[in-house]
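Single chain ahead, written as C-alpha coordinates, the form predicted alone.
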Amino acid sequence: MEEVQRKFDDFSHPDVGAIAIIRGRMLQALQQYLLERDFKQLLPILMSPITDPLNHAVYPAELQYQERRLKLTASMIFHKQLALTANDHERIFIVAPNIRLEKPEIKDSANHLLEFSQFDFEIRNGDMYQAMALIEGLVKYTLGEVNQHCALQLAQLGRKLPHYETAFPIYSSDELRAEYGDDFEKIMSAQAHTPFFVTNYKREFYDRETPGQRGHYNNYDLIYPDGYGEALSGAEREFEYEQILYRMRELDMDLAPFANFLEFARRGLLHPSAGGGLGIERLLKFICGKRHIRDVALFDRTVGSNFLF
(Lines of atoms letter the chains of each structure in order from A and count residues from 1; the text may use other names and numbers.)
(Lines give C-alpha, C1' and ligand atoms only; values in the text may rest on other atoms or scores of the structure.)
Protein backbone atom coordinates (compact mmCIF):
# COMPACT_ATOMS: atom_id res chain seq x y z
CA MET A 1 0.00 0.00 0.00
CA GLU A 2 2.93 2.35 0.63
CA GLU A 3 4.05 1.87 -2.98
CA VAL A 4 0.54 2.69 -4.21
CA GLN A 5 0.61 5.88 -2.12
CA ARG A 6 3.98 6.83 -3.61
CA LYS A 7 2.56 6.34 -7.11
CA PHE A 8 -0.43 8.51 -6.20
CA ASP A 9 2.02 11.16 -4.99
CA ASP A 10 3.86 10.89 -8.32
CA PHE A 11 0.59 11.46 -10.19
CA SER A 12 -0.07 14.53 -8.05
CA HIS A 13 3.37 16.08 -8.55
CA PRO A 14 3.18 19.56 -10.16
CA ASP A 15 5.84 18.61 -12.74
CA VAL A 16 3.58 15.94 -14.26
CA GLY A 17 1.42 18.47 -16.11
CA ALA A 18 4.38 20.48 -17.35
CA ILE A 19 6.10 17.36 -18.69
CA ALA A 20 2.90 16.29 -20.47
CA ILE A 21 2.60 19.64 -22.26
CA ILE A 22 6.26 19.50 -23.29
CA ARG A 23 5.85 15.90 -24.49
CA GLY A 24 2.94 16.89 -26.73
CA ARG A 25 4.79 19.85 -28.25
CA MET A 26 7.92 17.72 -28.72
CA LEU A 27 6.04 14.99 -30.58
CA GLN A 28 4.26 17.56 -32.72
CA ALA A 29 7.58 19.16 -33.66
CA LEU A 30 9.25 15.85 -34.51
CA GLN A 31 6.41 14.83 -36.81
CA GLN A 32 5.96 18.26 -38.36
CA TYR A 33 9.64 18.51 -39.27
CA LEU A 34 9.54 15.31 -41.29
CA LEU A 35 6.08 15.82 -42.77
CA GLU A 36 7.29 19.13 -44.19
CA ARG A 37 10.14 17.22 -45.86
CA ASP A 38 7.86 14.76 -47.68
CA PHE A 39 8.16 11.89 -45.21
CA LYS A 40 5.20 9.52 -44.92
CA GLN A 41 4.14 8.41 -41.46
CA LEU A 42 3.53 4.69 -40.94
CA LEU A 43 1.73 3.05 -38.05
CA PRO A 44 3.83 0.80 -35.80
CA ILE A 45 4.11 -2.98 -36.06
CA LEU A 46 3.94 -4.64 -32.62
CA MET A 47 4.57 -8.31 -33.45
CA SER A 48 6.26 -10.20 -36.25
CA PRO A 49 8.05 -13.48 -37.02
CA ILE A 50 11.32 -11.48 -36.80
CA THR A 51 12.52 -8.38 -35.03
CA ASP A 52 15.79 -6.63 -34.33
CA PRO A 53 18.34 -9.19 -33.03
CA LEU A 54 20.10 -6.35 -31.15
CA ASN A 55 23.78 -6.24 -30.29
CA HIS A 56 23.36 -7.18 -26.64
CA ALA A 57 21.54 -9.99 -24.83
CA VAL A 58 17.93 -9.52 -23.73
CA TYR A 59 15.27 -11.94 -22.51
CA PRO A 60 12.97 -13.21 -25.29
CA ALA A 61 9.79 -11.16 -25.74
CA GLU A 62 7.55 -13.59 -27.60
CA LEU A 63 4.04 -14.97 -27.72
CA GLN A 64 2.44 -18.06 -29.16
CA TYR A 65 -0.41 -17.47 -31.60
CA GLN A 66 -1.94 -20.72 -32.82
CA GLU A 67 0.93 -22.56 -34.54
CA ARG A 68 3.24 -19.56 -34.81
CA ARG A 69 5.77 -18.03 -32.47
CA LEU A 70 5.71 -14.24 -32.83
CA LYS A 71 8.22 -11.76 -31.47
CA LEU A 72 7.26 -8.44 -29.92
CA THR A 73 8.93 -5.55 -31.69
CA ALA A 74 12.41 -4.64 -30.43
CA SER A 75 12.74 -2.19 -33.32
CA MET A 76 11.15 -1.79 -36.76
CA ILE A 77 14.43 -2.00 -38.67
CA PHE A 78 13.33 -4.75 -41.09
CA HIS A 79 9.86 -3.30 -41.61
CA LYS A 80 11.43 0.07 -42.42
CA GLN A 81 13.61 -1.47 -45.11
CA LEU A 82 10.66 -3.41 -46.54
CA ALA A 83 8.38 -0.35 -46.45
CA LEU A 84 10.84 1.57 -48.63
CA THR A 85 10.12 -0.90 -51.44
CA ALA A 86 6.46 0.22 -51.54
CA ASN A 87 5.31 2.62 -54.23
CA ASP A 88 5.97 6.27 -53.37
CA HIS A 89 7.59 5.43 -50.02
CA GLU A 90 10.98 7.09 -50.42
CA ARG A 91 11.00 8.63 -46.93
CA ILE A 92 9.17 7.18 -43.94
CA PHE A 93 8.88 7.60 -40.18
CA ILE A 94 7.05 5.92 -37.32
CA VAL A 95 6.42 6.73 -33.66
CA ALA A 96 7.29 3.16 -32.76
CA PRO A 97 6.80 1.34 -29.43
CA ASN A 98 9.54 -1.16 -28.58
CA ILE A 99 9.81 -3.99 -26.07
CA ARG A 100 13.30 -4.92 -24.88
CA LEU A 101 13.41 -7.12 -21.81
CA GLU A 102 16.84 -6.04 -20.65
CA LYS A 103 18.97 -8.20 -18.38
CA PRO A 104 19.19 -7.09 -14.72
CA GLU A 105 22.84 -6.02 -15.11
CA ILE A 106 21.62 -2.60 -16.28
CA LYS A 107 18.95 -2.14 -13.61
CA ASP A 108 20.72 0.98 -12.36
CA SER A 109 20.74 2.62 -15.79
CA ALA A 110 19.22 6.10 -15.93
CA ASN A 111 18.51 5.66 -19.65
CA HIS A 112 17.07 2.17 -20.22
CA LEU A 113 13.42 1.10 -20.30
CA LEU A 114 11.85 -2.30 -20.87
CA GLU A 115 9.13 -0.58 -22.92
CA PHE A 116 9.89 2.63 -24.80
CA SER A 117 9.20 4.51 -28.02
CA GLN A 118 11.49 5.50 -30.86
CA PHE A 119 11.03 8.21 -33.44
CA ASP A 120 12.10 5.95 -36.28
CA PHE A 121 12.90 7.13 -39.80
CA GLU A 122 14.43 5.75 -42.99
CA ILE A 123 15.47 7.35 -46.31
CA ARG A 124 15.60 5.38 -49.57
CA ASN A 125 18.99 5.89 -51.28
CA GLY A 126 20.12 7.98 -48.30
CA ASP A 127 23.65 7.95 -46.92
CA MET A 128 24.98 8.45 -43.42
CA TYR A 129 25.82 12.12 -43.88
CA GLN A 130 22.39 12.92 -45.26
CA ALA A 131 20.83 11.12 -42.28
CA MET A 132 23.07 12.88 -39.73
CA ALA A 133 22.22 16.28 -41.24
CA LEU A 134 18.52 15.43 -40.98
CA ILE A 135 18.92 14.34 -37.35
CA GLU A 136 20.74 17.52 -36.44
CA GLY A 137 18.05 19.67 -38.04
CA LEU A 138 15.32 17.63 -36.36
CA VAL A 139 16.82 18.01 -32.88
CA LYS A 140 17.51 21.73 -33.28
CA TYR A 141 14.00 22.37 -34.63
CA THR A 142 12.36 20.41 -31.82
CA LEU A 143 14.32 22.21 -29.10
CA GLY A 144 13.40 25.53 -30.69
CA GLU A 145 9.69 24.68 -30.84
CA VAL A 146 9.60 23.55 -27.22
CA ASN A 147 11.55 26.62 -26.13
CA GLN A 148 9.12 28.90 -27.96
CA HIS A 149 5.84 27.28 -26.95
CA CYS A 150 6.60 25.79 -23.51
CA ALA A 151 8.44 28.62 -21.76
CA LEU A 152 6.19 28.45 -18.67
CA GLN A 153 6.60 24.70 -18.34
CA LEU A 154 10.38 24.85 -18.76
CA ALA A 155 10.54 27.59 -16.12
CA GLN A 156 8.51 25.41 -13.75
CA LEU A 157 11.03 22.60 -14.27
CA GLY A 158 13.95 25.00 -13.78
CA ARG A 159 15.23 24.09 -17.25
CA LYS A 160 16.91 26.52 -19.65
CA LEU A 161 17.18 24.81 -23.02
CA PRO A 162 20.44 25.25 -24.92
CA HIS A 163 20.45 26.83 -28.40
CA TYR A 164 22.99 25.22 -30.72
CA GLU A 165 24.32 27.53 -33.45
CA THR A 166 27.12 25.36 -34.84
CA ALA A 167 27.10 21.94 -36.47
CA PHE A 168 27.21 18.89 -34.21
CA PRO A 169 30.78 17.49 -34.17
CA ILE A 170 31.46 14.06 -35.70
CA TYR A 171 34.03 11.68 -34.18
CA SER A 172 35.12 8.15 -34.98
CA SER A 173 34.78 5.52 -32.26
CA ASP A 174 38.35 4.45 -33.02
CA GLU A 175 39.88 7.79 -32.10
CA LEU A 176 37.70 8.21 -29.01
CA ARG A 177 38.39 4.68 -27.75
CA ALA A 178 42.12 5.21 -28.20
CA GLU A 179 41.94 8.42 -26.14
CA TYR A 180 39.37 7.55 -23.46
CA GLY A 181 39.03 3.75 -23.42
CA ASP A 182 35.81 1.72 -23.72
CA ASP A 183 33.78 4.23 -21.66
CA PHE A 184 34.41 6.98 -24.20
CA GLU A 185 30.69 7.72 -24.75
CA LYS A 186 30.06 8.32 -21.06
CA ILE A 187 33.23 10.39 -20.63
CA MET A 188 32.62 12.47 -23.75
CA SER A 189 28.96 13.04 -22.88
CA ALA A 190 29.95 14.35 -19.44
CA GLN A 191 32.51 16.74 -20.94
CA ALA A 192 30.58 17.96 -23.99
CA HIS A 193 28.27 20.98 -24.13
CA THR A 194 26.78 20.25 -27.54
CA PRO A 195 25.36 17.03 -29.01
CA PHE A 196 27.85 15.07 -31.11
CA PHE A 197 27.95 12.08 -33.45
CA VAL A 198 30.15 9.01 -33.10
CA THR A 199 30.65 6.78 -36.15
CA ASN A 200 31.97 3.29 -36.89
CA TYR A 201 30.58 0.77 -34.39
CA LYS A 202 30.68 -3.01 -34.90
CA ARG A 203 27.16 -4.17 -34.11
CA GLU A 204 24.08 -5.66 -35.88
CA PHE A 205 24.40 -7.28 -39.30
CA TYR A 206 22.10 -4.75 -40.96
CA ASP A 207 24.44 -1.78 -40.31
CA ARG A 208 26.36 -1.39 -43.55
CA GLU A 209 30.00 -2.36 -43.64
CA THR A 210 31.96 0.30 -45.50
CA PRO A 211 32.47 -1.00 -49.06
CA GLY A 212 36.07 -2.08 -49.51
CA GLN A 213 36.90 -1.70 -45.78
CA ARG A 214 36.26 -4.87 -43.82
CA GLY A 215 35.60 -4.15 -40.16
CA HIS A 216 34.60 -0.50 -40.75
CA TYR A 217 30.93 0.52 -40.63
CA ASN A 218 28.78 3.34 -41.98
CA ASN A 219 26.83 3.88 -38.79
CA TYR A 220 26.50 6.52 -36.10
CA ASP A 221 25.17 7.38 -32.66
CA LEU A 222 24.05 10.80 -31.49
CA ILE A 223 25.15 11.56 -27.93
CA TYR A 224 23.64 14.28 -25.74
CA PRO A 225 25.98 16.60 -23.82
CA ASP A 226 26.14 17.31 -20.08
CA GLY A 227 26.07 13.63 -19.16
CA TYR A 228 22.68 12.76 -20.71
CA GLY A 229 24.15 9.97 -22.84
CA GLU A 230 22.98 8.28 -26.02
CA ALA A 231 20.14 9.85 -27.99
CA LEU A 232 19.98 7.86 -31.23
CA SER A 233 21.50 4.96 -33.13
CA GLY A 234 21.44 4.82 -36.90
CA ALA A 235 23.23 3.60 -40.00
CA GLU A 236 23.29 2.98 -43.67
CA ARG A 237 21.78 -0.48 -44.27
CA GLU A 238 23.03 -3.64 -45.84
CA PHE A 239 20.82 -4.37 -48.86
CA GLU A 240 22.79 -6.77 -51.06
CA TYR A 241 21.98 -10.43 -50.56
CA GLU A 242 25.50 -11.87 -50.49
CA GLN A 243 26.73 -9.15 -48.13
CA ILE A 244 23.80 -9.70 -45.78
CA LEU A 245 24.58 -13.42 -45.72
CA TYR A 246 28.24 -12.68 -45.05
CA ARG A 247 27.40 -10.41 -42.12
CA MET A 248 24.89 -12.83 -40.62
CA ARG A 249 27.30 -15.77 -40.89
CA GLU A 250 30.06 -13.62 -39.42
CA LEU A 251 27.83 -13.24 -36.33
CA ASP A 252 26.96 -16.99 -36.39
CA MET A 253 23.24 -16.21 -36.74
CA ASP A 254 20.47 -18.70 -37.45
CA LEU A 255 19.29 -17.78 -40.96
CA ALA A 256 16.01 -19.73 -40.85
CA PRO A 257 13.85 -17.11 -39.04
CA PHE A 258 14.93 -14.50 -41.60
CA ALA A 259 14.05 -16.57 -44.68
CA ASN A 260 11.35 -14.20 -45.98
CA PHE A 261 13.51 -11.12 -45.47
CA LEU A 262 16.44 -12.85 -47.16
CA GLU A 263 14.22 -13.77 -50.11
CA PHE A 264 13.42 -10.07 -50.59
CA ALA A 265 17.15 -9.38 -50.62
CA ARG A 266 17.91 -12.32 -52.95
CA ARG A 267 15.46 -10.90 -55.49
CA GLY A 268 17.24 -7.55 -55.36
CA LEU A 269 14.18 -5.75 -53.98
CA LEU A 270 15.84 -3.97 -51.05
CA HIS A 271 17.06 -0.43 -51.63
CA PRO A 272 20.15 1.28 -50.27
CA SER A 273 18.95 3.36 -47.33
CA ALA A 274 19.94 5.14 -44.16
CA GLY A 275 17.99 5.93 -41.02
CA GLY A 276 17.87 5.79 -37.27
CA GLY A 277 15.77 5.69 -34.15
CA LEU A 278 15.63 8.63 -31.73
CA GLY A 279 14.61 7.62 -28.21
CA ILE A 280 11.48 9.65 -27.40
CA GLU A 281 11.69 9.28 -23.64
CA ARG A 282 15.42 10.08 -23.71
CA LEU A 283 14.78 13.26 -25.69
CA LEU A 284 12.02 14.24 -23.26
CA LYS A 285 14.37 13.58 -20.33
CA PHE A 286 17.01 15.82 -21.91
CA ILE A 287 14.51 18.59 -22.69
CA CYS A 288 13.05 18.52 -19.19
CA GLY A 289 16.44 18.42 -17.49
CA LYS A 290 15.61 15.22 -15.62
CA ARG A 291 18.44 12.86 -14.72
CA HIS A 292 16.49 9.59 -14.62
CA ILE A 293 14.22 8.37 -17.38
CA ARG A 294 11.51 7.26 -14.94
CA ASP A 295 11.03 10.93 -14.04
CA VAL A 296 9.38 11.68 -17.40
CA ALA A 297 7.01 8.69 -17.44
CA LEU A 298 3.75 8.22 -15.54
CA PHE A 299 4.20 4.45 -15.52
CA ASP A 300 7.64 3.19 -14.57
CA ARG A 301 9.10 0.72 -17.07
CA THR A 302 12.73 0.84 -15.98
CA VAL A 303 14.64 -2.41 -15.60
CA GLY A 304 14.30 -2.35 -11.82
CA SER A 305 10.55 -1.57 -11.87
CA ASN A 306 8.18 -3.75 -9.87
CA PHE A 307 5.25 -2.87 -12.17
CA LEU A 308 2.58 -1.52 -9.85
CA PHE A 309 0.36 -0.94 -12.88
Second form
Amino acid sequence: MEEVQRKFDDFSHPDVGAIAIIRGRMLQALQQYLLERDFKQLLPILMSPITDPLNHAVYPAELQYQERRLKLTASMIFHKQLALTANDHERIFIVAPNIRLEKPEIKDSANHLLEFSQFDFEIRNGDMYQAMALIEGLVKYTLGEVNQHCALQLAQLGRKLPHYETAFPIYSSDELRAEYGDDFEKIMSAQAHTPFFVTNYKREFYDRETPGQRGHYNNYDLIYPDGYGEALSGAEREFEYEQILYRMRELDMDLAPFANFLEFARRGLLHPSAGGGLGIERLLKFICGKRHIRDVALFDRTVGSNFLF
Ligand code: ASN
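Same protein, the form predicted in complex with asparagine this time rather than the form predicted alone?
Next comes the full complex, and the chain you just saw is listed first.
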Protein backbone atom coordinates (compact mmCIF):
# COMPACT_ATOMS: atom_id res chain seq x y z
CA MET A 1 0.00 0.00 0.00
CA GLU A 2 3.05 2.24 0.49
CA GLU A 3 3.59 2.09 -3.27
CA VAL A 4 0.02 3.15 -3.94
CA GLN A 5 0.49 6.21 -1.72
CA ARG A 6 3.77 7.02 -3.52
CA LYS A 7 1.97 6.82 -6.85
CA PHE A 8 -0.67 9.23 -5.59
CA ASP A 9 2.10 11.59 -4.47
CA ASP A 10 3.61 11.39 -7.97
CA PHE A 11 0.23 12.28 -9.45
CA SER A 12 0.16 15.35 -7.20
CA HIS A 13 3.58 16.58 -8.36
CA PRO A 14 3.38 20.16 -9.69
CA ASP A 15 5.16 19.19 -12.96
CA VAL A 16 2.58 16.69 -14.23
CA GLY A 17 0.13 19.38 -15.37
CA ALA A 18 2.85 21.30 -17.23
CA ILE A 19 4.04 18.11 -18.93
CA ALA A 20 0.49 17.27 -20.00
CA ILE A 21 0.06 20.68 -21.63
CA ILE A 22 3.38 20.31 -23.44
CA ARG A 23 2.46 16.78 -24.55
CA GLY A 24 -0.73 18.04 -26.17
CA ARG A 25 0.97 20.94 -27.93
CA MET A 26 3.79 18.68 -29.10
CA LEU A 27 1.38 16.12 -30.60
CA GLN A 28 -0.61 18.87 -32.24
CA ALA A 29 2.54 20.28 -33.85
CA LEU A 30 3.77 16.89 -35.10
CA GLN A 31 0.44 16.10 -36.73
CA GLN A 32 -0.07 19.61 -38.08
CA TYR A 33 3.33 19.61 -39.78
CA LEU A 34 2.57 16.46 -41.76
CA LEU A 35 -1.09 17.27 -42.45
CA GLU A 36 0.04 20.56 -44.01
CA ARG A 37 2.34 18.55 -46.28
CA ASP A 38 -0.42 16.34 -47.66
CA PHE A 39 0.16 13.35 -45.40
CA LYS A 40 -2.87 11.23 -44.59
CA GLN A 41 -3.35 10.11 -41.00
CA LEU A 42 -4.12 6.45 -40.34
CA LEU A 43 -5.21 4.82 -37.11
CA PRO A 44 -2.99 2.17 -35.54
CA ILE A 45 -3.36 -1.58 -35.88
CA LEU A 46 -2.81 -3.48 -32.62
CA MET A 47 -2.68 -7.14 -33.68
CA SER A 48 -1.62 -8.96 -36.82
CA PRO A 49 -0.06 -12.24 -38.00
CA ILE A 50 3.13 -10.21 -38.56
CA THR A 51 4.91 -7.42 -36.80
CA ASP A 52 8.35 -5.86 -36.78
CA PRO A 53 10.91 -8.60 -35.94
CA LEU A 54 13.10 -5.82 -34.44
CA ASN A 55 16.86 -5.75 -34.36
CA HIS A 56 17.12 -7.09 -30.82
CA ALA A 57 15.55 -9.98 -28.92
CA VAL A 58 12.36 -9.33 -26.95
CA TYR A 59 9.87 -11.73 -25.34
CA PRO A 60 7.02 -12.59 -27.71
CA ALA A 61 3.89 -10.46 -27.27
CA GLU A 62 1.08 -12.53 -28.78
CA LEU A 63 -2.48 -13.51 -28.19
CA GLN A 64 -4.70 -16.32 -29.33
CA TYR A 65 -7.96 -15.55 -31.07
CA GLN A 66 -9.86 -18.73 -31.95
CA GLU A 67 -7.47 -20.73 -34.14
CA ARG A 68 -5.23 -17.76 -34.91
CA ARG A 69 -2.10 -16.58 -33.20
CA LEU A 70 -1.74 -12.82 -33.46
CA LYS A 71 1.22 -10.61 -32.58
CA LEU A 72 0.83 -7.31 -30.80
CA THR A 73 2.30 -4.45 -32.79
CA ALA A 74 6.01 -3.84 -32.18
CA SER A 75 6.00 -1.22 -34.93
CA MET A 76 3.72 -0.39 -37.86
CA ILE A 77 6.48 -0.95 -40.43
CA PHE A 78 4.76 -3.55 -42.66
CA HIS A 79 1.36 -1.90 -42.39
CA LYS A 80 2.97 1.35 -43.50
CA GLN A 81 4.44 -0.34 -46.58
CA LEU A 82 1.13 -2.05 -47.35
CA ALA A 83 -0.92 1.11 -46.77
CA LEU A 84 1.19 2.96 -49.33
CA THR A 85 -0.17 0.60 -51.99
CA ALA A 86 -3.73 1.85 -51.32
CA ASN A 87 -5.29 4.32 -53.72
CA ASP A 88 -4.20 7.91 -53.08
CA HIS A 89 -2.02 6.98 -50.09
CA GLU A 90 1.27 8.54 -51.09
CA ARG A 91 2.29 9.94 -47.73
CA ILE A 92 0.98 8.56 -44.48
CA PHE A 93 1.50 8.81 -40.74
CA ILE A 94 0.17 7.15 -37.61
CA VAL A 95 0.38 7.87 -33.89
CA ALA A 96 0.77 4.27 -32.83
CA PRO A 97 1.20 2.32 -29.60
CA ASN A 98 4.01 -0.24 -29.80
CA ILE A 99 4.51 -3.18 -27.43
CA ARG A 100 8.04 -4.45 -26.92
CA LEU A 101 8.56 -6.86 -24.05
CA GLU A 102 12.21 -6.00 -23.50
CA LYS A 103 14.63 -8.32 -21.71
CA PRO A 104 15.62 -7.41 -18.12
CA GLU A 105 19.17 -6.54 -19.29
CA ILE A 106 18.00 -3.04 -20.09
CA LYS A 107 15.93 -2.50 -16.97
CA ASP A 108 18.08 0.50 -16.02
CA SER A 109 17.62 2.24 -19.38
CA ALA A 110 16.25 5.77 -19.08
CA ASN A 111 15.01 5.54 -22.67
CA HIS A 112 12.98 2.31 -22.94
CA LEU A 113 9.36 1.44 -22.21
CA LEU A 114 7.55 -1.87 -22.58
CA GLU A 115 4.79 0.04 -24.34
CA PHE A 116 5.40 3.38 -25.97
CA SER A 117 3.97 5.57 -28.68
CA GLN A 118 5.58 6.13 -32.02
CA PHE A 119 5.00 8.95 -34.50
CA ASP A 120 5.47 6.84 -37.60
CA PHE A 121 5.45 8.05 -41.21
CA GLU A 122 6.21 6.75 -44.71
CA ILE A 123 6.60 8.37 -48.13
CA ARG A 124 5.96 6.51 -51.37
CA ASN A 125 8.99 6.85 -53.68
CA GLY A 126 10.79 8.80 -50.97
CA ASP A 127 14.52 8.60 -50.43
CA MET A 128 16.63 8.93 -47.31
CA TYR A 129 17.66 12.55 -47.94
CA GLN A 130 14.08 13.63 -48.47
CA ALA A 131 13.07 11.80 -45.28
CA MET A 132 15.90 13.30 -43.21
CA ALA A 133 15.04 16.83 -44.44
CA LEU A 134 11.40 16.24 -43.44
CA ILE A 135 12.41 14.95 -40.00
CA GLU A 136 14.65 17.93 -39.38
CA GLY A 137 11.84 20.32 -40.35
CA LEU A 138 9.37 18.39 -38.18
CA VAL A 139 11.58 18.49 -35.08
CA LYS A 140 12.48 22.17 -35.50
CA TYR A 141 8.83 23.12 -36.07
CA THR A 142 7.66 21.14 -33.03
CA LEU A 143 10.29 22.67 -30.74
CA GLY A 144 9.32 26.12 -32.06
CA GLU A 145 5.61 25.55 -31.43
CA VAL A 146 6.19 24.30 -27.89
CA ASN A 147 8.54 27.20 -27.19
CA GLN A 148 5.99 29.69 -28.42
CA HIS A 149 2.87 28.26 -26.77
CA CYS A 150 4.23 26.65 -23.62
CA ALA A 151 6.62 29.28 -22.26
CA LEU A 152 5.01 29.16 -18.80
CA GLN A 153 5.16 25.38 -18.58
CA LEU A 154 8.78 25.24 -19.78
CA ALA A 155 9.69 27.87 -17.18
CA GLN A 156 7.96 25.82 -14.50
CA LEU A 157 10.06 22.81 -15.51
CA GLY A 158 13.20 24.96 -15.56
CA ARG A 159 13.78 23.99 -19.21
CA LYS A 160 15.29 26.41 -21.70
CA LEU A 161 14.46 24.71 -24.97
CA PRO A 162 17.27 24.99 -27.53
CA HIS A 163 16.67 26.65 -30.88
CA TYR A 164 18.67 25.14 -33.75
CA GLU A 165 19.64 27.50 -36.58
CA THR A 166 21.92 25.17 -38.49
CA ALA A 167 21.28 21.93 -40.38
CA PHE A 168 21.50 18.71 -38.37
CA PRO A 169 24.82 17.06 -39.28
CA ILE A 170 24.84 13.61 -40.94
CA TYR A 171 27.48 11.05 -40.02
CA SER A 172 28.00 7.47 -41.09
CA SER A 173 28.02 4.79 -38.37
CA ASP A 174 31.30 3.35 -39.66
CA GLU A 175 33.15 6.66 -39.37
CA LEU A 176 31.80 7.16 -35.82
CA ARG A 177 32.55 3.58 -34.81
CA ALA A 178 36.14 3.96 -36.04
CA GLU A 179 36.54 7.11 -33.96
CA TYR A 180 34.58 6.30 -30.77
CA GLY A 181 34.08 2.51 -30.71
CA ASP A 182 30.76 0.65 -30.38
CA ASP A 183 29.36 3.11 -27.86
CA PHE A 184 29.52 5.94 -30.39
CA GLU A 185 25.85 6.93 -30.10
CA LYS A 186 26.06 7.48 -26.37
CA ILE A 187 29.39 9.30 -26.53
CA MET A 188 28.35 11.53 -29.44
CA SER A 189 24.96 12.28 -27.88
CA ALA A 190 26.70 13.45 -24.69
CA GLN A 191 29.13 15.68 -26.63
CA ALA A 192 26.78 17.14 -29.22
CA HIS A 193 24.79 20.35 -28.84
CA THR A 194 22.57 19.86 -31.87
CA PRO A 195 20.58 16.80 -32.98
CA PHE A 196 22.41 14.74 -35.61
CA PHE A 197 21.76 11.86 -37.99
CA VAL A 198 23.71 8.62 -38.19
CA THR A 199 23.35 6.53 -41.36
CA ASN A 200 24.27 3.03 -42.46
CA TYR A 201 23.36 0.55 -39.71
CA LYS A 202 23.13 -3.19 -40.26
CA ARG A 203 19.72 -4.10 -38.81
CA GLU A 204 16.24 -5.35 -39.86
CA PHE A 205 15.74 -6.88 -43.34
CA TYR A 206 13.29 -4.18 -44.41
CA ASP A 207 15.84 -1.34 -44.28
CA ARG A 208 17.13 -1.02 -47.81
CA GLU A 209 20.62 -2.21 -48.67
CA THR A 210 22.36 0.38 -50.85
CA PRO A 211 21.89 -0.88 -54.40
CA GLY A 212 25.18 -2.30 -55.67
CA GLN A 213 26.85 -2.04 -52.26
CA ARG A 214 26.37 -5.19 -50.21
CA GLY A 215 26.54 -4.59 -46.47
CA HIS A 216 25.81 -0.86 -46.76
CA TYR A 217 22.35 0.44 -45.84
CA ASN A 218 20.21 3.47 -46.68
CA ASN A 219 18.94 3.95 -43.17
CA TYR A 220 19.35 6.54 -40.44
CA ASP A 221 18.83 7.34 -36.78
CA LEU A 222 18.27 10.79 -35.34
CA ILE A 223 20.09 11.31 -32.05
CA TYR A 224 19.35 14.05 -29.54
CA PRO A 225 22.23 16.11 -28.14
CA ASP A 226 23.17 16.75 -24.51
CA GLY A 227 23.00 13.05 -23.62
CA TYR A 228 19.30 12.48 -24.43
CA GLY A 229 20.11 9.63 -26.85
CA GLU A 230 18.12 8.14 -29.73
CA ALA A 231 15.10 10.01 -31.09
CA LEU A 232 14.10 8.19 -34.27
CA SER A 233 15.01 5.38 -36.60
CA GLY A 234 14.07 5.15 -40.24
CA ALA A 235 15.14 4.00 -43.65
CA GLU A 236 14.47 3.51 -47.30
CA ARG A 237 12.73 0.13 -47.66
CA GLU A 238 13.37 -3.09 -49.46
CA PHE A 239 10.48 -3.56 -51.88
CA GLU A 240 11.76 -6.07 -54.45
CA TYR A 241 10.81 -9.70 -53.87
CA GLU A 242 14.18 -11.33 -54.53
CA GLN A 243 16.05 -8.81 -52.43
CA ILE A 244 13.56 -9.15 -49.54
CA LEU A 245 14.02 -12.92 -49.65
CA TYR A 246 17.80 -12.49 -49.71
CA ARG A 247 17.70 -10.21 -46.66
CA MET A 248 15.33 -12.46 -44.72
CA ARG A 249 17.41 -15.55 -45.44
CA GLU A 250 20.57 -13.72 -44.47
CA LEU A 251 18.98 -13.25 -41.03
CA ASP A 252 17.73 -16.86 -40.92
CA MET A 253 14.15 -15.71 -40.54
CA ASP A 254 11.10 -17.96 -40.62
CA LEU A 255 9.38 -16.89 -43.83
CA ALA A 256 6.08 -18.69 -43.16
CA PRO A 257 4.31 -15.92 -41.19
CA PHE A 258 5.26 -13.47 -43.93
CA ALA A 259 3.62 -15.43 -46.76
CA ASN A 260 0.98 -12.78 -47.53
CA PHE A 261 3.43 -9.91 -47.29
CA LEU A 262 5.85 -11.78 -49.56
CA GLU A 263 3.03 -12.39 -52.03
CA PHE A 264 2.48 -8.63 -52.26
CA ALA A 265 6.18 -8.23 -52.98
CA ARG A 266 6.26 -11.13 -55.47
CA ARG A 267 3.49 -9.48 -57.46
CA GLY A 268 5.55 -6.27 -57.60
CA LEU A 269 2.94 -4.32 -55.61
CA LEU A 270 5.20 -2.77 -52.97
CA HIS A 271 6.52 0.70 -53.74
CA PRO A 272 9.95 2.02 -53.00
CA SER A 273 9.52 4.22 -49.94
CA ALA A 274 11.28 5.89 -47.05
CA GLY A 275 10.05 6.73 -43.59
CA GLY A 276 10.77 6.59 -39.93
CA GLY A 277 9.33 6.62 -36.46
CA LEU A 278 9.90 9.17 -33.73
CA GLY A 279 9.53 8.01 -30.14
CA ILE A 280 6.85 10.27 -28.66
CA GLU A 281 7.82 9.84 -24.99
CA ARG A 282 11.49 10.37 -25.90
CA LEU A 283 10.70 13.65 -27.64
CA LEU A 284 8.59 14.73 -24.67
CA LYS A 285 11.40 13.84 -22.29
CA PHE A 286 13.86 15.88 -24.35
CA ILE A 287 11.49 18.85 -24.58
CA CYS A 288 10.74 18.77 -20.86
CA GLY A 289 14.44 18.40 -19.97
CA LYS A 290 13.72 15.25 -17.97
CA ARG A 291 16.43 12.63 -17.69
CA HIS A 292 14.24 9.55 -17.23
CA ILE A 293 11.44 8.48 -19.56
CA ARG A 294 9.38 7.47 -16.51
CA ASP A 295 9.23 11.15 -15.58
CA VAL A 296 7.01 12.11 -18.51
CA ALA A 297 4.33 9.41 -18.11
CA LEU A 298 1.70 8.96 -15.40
CA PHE A 299 1.66 5.17 -15.71
CA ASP A 300 5.03 3.49 -15.38
CA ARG A 301 5.88 1.09 -18.22
CA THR A 302 9.64 1.00 -17.78
CA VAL A 303 11.36 -2.36 -18.07
CA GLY A 304 11.58 -2.82 -14.31
CA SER A 305 7.97 -1.72 -13.75
CA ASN A 306 5.81 -3.63 -11.29
CA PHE A 307 2.61 -2.49 -13.02
CA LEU A 308 0.79 -0.94 -10.08
CA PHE A 309 -2.00 0.05 -12.44
N1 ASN B 1 9.22 2.82 -37.21
C2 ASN B 1 10.58 2.46 -37.61
C3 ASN B 1 10.76 2.78 -39.07
O4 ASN B 1 9.89 3.33 -39.69
C5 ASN B 1 10.84 1.02 -37.36
C6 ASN B 1 10.89 0.64 -35.89
O7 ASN B 1 10.28 1.23 -35.05
N8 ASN B 1 11.60 -0.42 -35.57
O9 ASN B 1 11.81 2.48 -39.61
